[in-house]
Amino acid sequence: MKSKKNRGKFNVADALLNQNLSLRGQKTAIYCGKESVTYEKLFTHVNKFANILKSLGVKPTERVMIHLPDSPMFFYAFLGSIKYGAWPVPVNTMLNESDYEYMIDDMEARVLVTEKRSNAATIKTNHLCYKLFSDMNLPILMGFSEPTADTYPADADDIAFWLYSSGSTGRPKGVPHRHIDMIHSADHYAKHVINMNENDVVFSVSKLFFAYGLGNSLSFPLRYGASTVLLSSPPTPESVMETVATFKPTVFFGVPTQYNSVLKKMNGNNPFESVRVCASAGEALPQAIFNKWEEKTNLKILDGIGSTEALHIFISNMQDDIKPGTSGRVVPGYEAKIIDENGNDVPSGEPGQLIIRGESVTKGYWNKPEVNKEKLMPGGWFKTGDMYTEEDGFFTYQGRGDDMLKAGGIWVSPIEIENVLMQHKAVHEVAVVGHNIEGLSKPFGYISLNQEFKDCADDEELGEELLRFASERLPKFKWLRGVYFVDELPKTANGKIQRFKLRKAS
């Protein structure tokens, strides 16, 4: 336990801005659209809305919603929340009301920052809860703050924000993070596997409210006093394509599916030029889609696992050492091994749980203990719940533990879409899982029907109807690709799905 003494030492607000505004002030820190927001600018708004919540008579600890899009007001509010003490909780910009309902009263926030229009913004909560409207009364208030305030004394080891993670129940989980996990992430994989210094302009086509982008975007570039590239729409491939072409940064990061869209657009032109370095996470990287992204950009891609959990990667290739159709190598400052299911260590090549333990992997989720008990081992260890084999210090994915699945780089639960579904009239059973299409992850589901429908089994026109059905009741990132019609559902005696089955049909 640290002394009294050594408390209030560190505030990763601080860490983040104050040698910055020192050293290079003028400098641009933040690129987004038509704005550009220097070091000092930033320093100064940062400080404006730790005020706006001193005013608010918000207390340290209390949480603070963030639902924006890539934005400087993003930063604002993130860094200014720490600063003041108060702990930012960003969350995905592509959920329903409900979604958001859930998350506001499960951290009891006190302030959800958000857009007027946004799925976020009428949403009733059970506890008093201001809103400030990025588009609306913000802007007003951050006028009126003063551009000086105090920092909050925190200690390294103090929470300074929230990130959520989704469960197999398909209900988020809280991640608190601790002041201290920005800046490890930052000094291991951003200086040892990226090499960032503050000569480099970044874009991360993965947004801030991912604990992927919130590195890429936020805390590596100002770390090293570098640039950083805003998209706040969504990232089409020609809006990525014109993005990077317009303020050409030297380092990319993106997932998958975003690369392999990027490629069928790329027509022969290569706006990526002034990219020194491609990086890659979210799910695995296909050899194909690595081989053709050489091909065409002359750049090899970085692949490599992180999770919210840990904040960021911690298993990646490495410039000089890269193997393709592997997670690469343990960045430095983590650990990994590979586990059979009674704890013990599995022979090299042999599948089994990749656990991993580092000082920026959280020390338990919010308010679940039960899965805390699951997750977390004696000595520091995490459960990723992937499975993995291990060969020669290099790491290679072999799908999930459980059954959650990726599309597009984010977490699903299936049971969220099987619920959807289930609301149908034709729909007895159904079960959710992921087929690879072009190396890469997208759900499917497989459905018994109800017996007066039975004879629909071969009807297309009832398969386009559950799709839209489900489309319209989810965020586009979860639509499924498709949809089987079965008699029954492989099931274990107790009568449970055995959704790994239906993984390996075609």
Ligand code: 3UK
Second form
Amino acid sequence: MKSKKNRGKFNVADALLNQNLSLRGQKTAIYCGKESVTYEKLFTHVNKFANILKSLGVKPTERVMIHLPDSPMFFYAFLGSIKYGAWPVPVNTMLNESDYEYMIDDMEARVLVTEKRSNAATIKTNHLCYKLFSDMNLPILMGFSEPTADTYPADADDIAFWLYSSGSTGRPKGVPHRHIDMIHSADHYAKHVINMNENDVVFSVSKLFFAYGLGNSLSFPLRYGASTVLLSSPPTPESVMETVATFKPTVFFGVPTQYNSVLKKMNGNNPFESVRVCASAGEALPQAIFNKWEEKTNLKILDGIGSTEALHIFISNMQDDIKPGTSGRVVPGYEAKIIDENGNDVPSGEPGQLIIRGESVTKGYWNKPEVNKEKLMPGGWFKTGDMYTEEDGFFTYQGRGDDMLKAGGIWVSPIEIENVLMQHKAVHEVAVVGHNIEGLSKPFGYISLNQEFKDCADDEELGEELLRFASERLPKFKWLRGVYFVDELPKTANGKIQRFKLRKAS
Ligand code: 3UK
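Switch over from the form predicted on its own to the form predicted together with this ligand, please.
Okay, now the whole complex, with that chain kicking things off.
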């Protein structure tokens, strides 16, 4: 039951900032390239951003889309919006303009915060009123803005921000989270699994616009008075290792592909000596990467599964309790069960769908009643869509129960890529599935050709052309690794493409 007494008493921006201001105002909260930001500066700049929203006439609960690289300005915009009571919505900066158009409309964004050169900068929609550019008008407005601000009197259960998660239909869905959700994920995952504390310097290769990066780089370090290291540019193995060597983080977060690419460039020298704990999420961590990483750095990677809907990791290996090749045990504060198609628990060792429950799990997608009905179960259980087995309390990933796939830890909708390839004159039908490359899933296309192109099926040039065609129309992380020509795609009696049969063909 919601206590009436606590209404209007909890705003997560205050919870993450005020104590740090009084306990460690001069400590560095953020390192970003040559810039460092103390907790005091963070506090005043969050206030300045909140005041800008006020002066523009933005109302609480209106949406502020944030399309920014990892940077102090991301912190100011995100926490400033929350402090003001507006809802910040960080979005993936690697998408196409049409994705942003869709999201701005879907969230009815009132404000867009971005860089002048970004491909979201030029978007015009009915709802958008203000564009704040981090490299133009925004710093000027910040300069004129007051360094103190009122806090919106939120309730811990009120929505504080949204994130977007991809769906199998190809259109992302808004995932609202409450003020208390951030505190819950910090006090359970960051505390129990990472044991984060004020002596930590945290570096997450995964960006702030992912729920994973948002916890790793923002809410966790601020919750425990630690320092966070941001890398503004897209990460390369070289820039990751350089950042580690420069800032000497004690906690390191990445997705499996990032560990893998760093490993390939790490000949001999180990820049990770300052690190006390490494964590991985986004997709299953292959055991081979776990082993090689340990060999080279002497560090064990803690694999854990999280989701945008749960906000962060809910099943994880623990520092003193690791089983490589598994996602680990349920994080205290969460519950997990594996069920069959009828909703019954499966016996230990048998595969079934993973369902989870916990305070930080979203109460439902924005404006998607039919998906909510399908994914949210009575009693607060949420269907992850992942197939798992459980033995002796350890959960092992068995693949997705639907057609979604991940590349580099980021959702890729097969249908979106298929729709692009269908525009090519040679393509009759196409199905996109993930195949394993060194234990990590990468997108591949199966294509049946139109009659007049059937003779080209052995033609390498056509394959290359189709790969190029898709690449020109999609962000890089969605690029296909290869195409196969087939006479016909496997289908059900009523004509639905059976992608799972093609997945098995790998
Ligand atoms: C998959 C994993 C196997 C799984 C995320 C940590 O990845 C995150 O969120 P997304 O919404 O995707 C969620 C889905 O990704 N997955 C994630 N981690 C693992 N599969 N092993 C893993 N360790 O299909 C899940 O349903 O992009 C990760 C923290 C916050 C996050 N949002």
